[in-house]
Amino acid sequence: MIHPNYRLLVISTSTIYGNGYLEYIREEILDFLQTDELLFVPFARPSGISYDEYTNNVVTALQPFGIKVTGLHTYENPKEAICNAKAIFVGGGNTFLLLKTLYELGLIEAIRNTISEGVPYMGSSAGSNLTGLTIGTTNDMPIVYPPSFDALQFLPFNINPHYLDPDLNSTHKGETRETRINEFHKFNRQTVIGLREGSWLRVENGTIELKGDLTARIFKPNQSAIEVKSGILEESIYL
């Protein structure tokens, strides 16, 4: 089910408590990318910051380790930049805005084609949402309306980044993340993988490996959710 050429790093979050931007996962990133150039896609724009500001965050985090980072927004021909990229990093923020912008620029197929040739794809949060079938399990508000919820579809399931367990000591009576995903499954059939902060998926050679110290939560329609430990995910887990 997984294209053998896909090389994906699907990260729940770019930052965990007590660490700087990408700091906790830096060694994994350096091992995964195996290149000195990275094309950054800043279109999700967390908190509304500018493309330049967002790109500079990545430059600050990775340039000291010999990786030249450039923002996709700086190219006159973004499609050509995608096709020539050595590696692509799609940052987090608002998933609806990110997907809408990629559709408007005609970049969805360009990214799919480039990654199918073995170019590494790294996504964080919203960028990780895009690796699944749809963005229907994002946590973001629909501040804009993309022409489709269909994502890049590298993976045969959906991602829910920043997955949160219910706080048993909280008096909050709103829906839990699990409740929201169960609502999703009233109308959709694909598996959803809840990635807790500090966890990520590494996809290479047609296999998916859950990495990090935490378990992930697996949701399927009409079934009780299960927990899976770090390690290779068998197809039966996500199909």
Given for the second form:
2 protein chains.
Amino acid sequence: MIHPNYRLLVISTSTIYGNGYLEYIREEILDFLQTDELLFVPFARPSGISYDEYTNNVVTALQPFGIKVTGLHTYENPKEAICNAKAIFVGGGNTFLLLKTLYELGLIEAIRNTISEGVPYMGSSAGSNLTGLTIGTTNDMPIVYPPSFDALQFLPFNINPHYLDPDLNSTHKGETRETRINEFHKFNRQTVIGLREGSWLRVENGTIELKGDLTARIFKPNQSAIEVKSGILEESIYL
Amino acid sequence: MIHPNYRLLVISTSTIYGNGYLEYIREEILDFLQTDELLFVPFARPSGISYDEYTNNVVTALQPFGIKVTGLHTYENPKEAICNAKAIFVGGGNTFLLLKTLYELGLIEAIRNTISEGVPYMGSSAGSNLTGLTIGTTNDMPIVYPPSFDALQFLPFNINPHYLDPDLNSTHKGETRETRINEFHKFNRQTVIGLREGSWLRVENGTIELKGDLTARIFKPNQSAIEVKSGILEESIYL
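Since the one above is the form predicted on its own, can you give the form predicted together with a further copy of the same chain too?
Next comes the full complex, and the chain you just saw is listed first.
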């Protein structure tokens, strides 16, 4: 079911509390990439920072460990840059903005083609949302209107990054994350994997492994959510 | 700037902690409606409940106080029902679903026309989002894809309902509400009014009054957010 060429690192969050950018997951990233050249996609612009600023953050985090990072925005022909990429990292920020920009630049198919040839794709937060079927389970604010909610569709389910358990002491009446995902399932059939901060999926050889210390929460329509431990996920978990 | 015929009650939340549905704001609603017939729009389906179930909640909350409530979904011709409405209440739930349904049924213009003739419009949460320019500052999950993010545009700004201050003790790395609204302002010019739970706007005679005990938080592009107290809002606050 998972394309055997896909090599994906689907990260819930770039940063965990008390750590620097990508610090907690650096060893995993270096082990995953198996190349020293990384093409960074800065389009999600967290807090609205510029492409250059955002790319510099990645350079600072990974260059000291032998990874040469370039921003996709610095190429005259971004489609060509994707086709020639040795590895791609799509950073977090606003998922709507990220997807809209990729559609506008006509890069969706280029990324799909490159990744299907075995080029590693690493996504964090918004970049992880894109690995699923749609962005319908993003937590982000719809600050811009993309031409579609369809994502890169490497995985036959949706991701909910930064998955957050209900705060049982809260007096706030906004919806909990689980309520929102249950609403999603009134109109959509696909499984949703709630990835807590500090968790990630590593996809290789047609299998999906949940990594990190925490369990992930699996949501399917008309079923109670279940928790799965780290390790290889059986197909029955996510189909 | 505000159409002198508009009569709007723009409520952050239908329910505050420890209270029944619409209980805390019932006196205000009865004072505002000035009619005993209310057309309820149940399309936002909180937690995916059915139109009938949702309408029954409103009946239970308001019928004992002399308000006859009917669900828009029970009319063969919903456009006609809106044109003939004495007052309209658009309930909370999922803003994307609500807006998509209104577009699909071709009801956006009908509601605009009816409200411009002085028919009272009451909205809660998602229903309040619709009174602004766009749904770009909703907190909801994009569970369905509407044909546009443009809302009813009664007010020359956007609403952020259930406005939530940052939790300074949180270790979660997802964006705070303020960060999200600041991201919105990288791509949008309109003021955003963050309405805390227990606050509402009452719009009449071309003026906007902030009501409830709490301050509201006002966001404009390239400016620090400010807090405003309850009372009539000067145009300079929201333009």
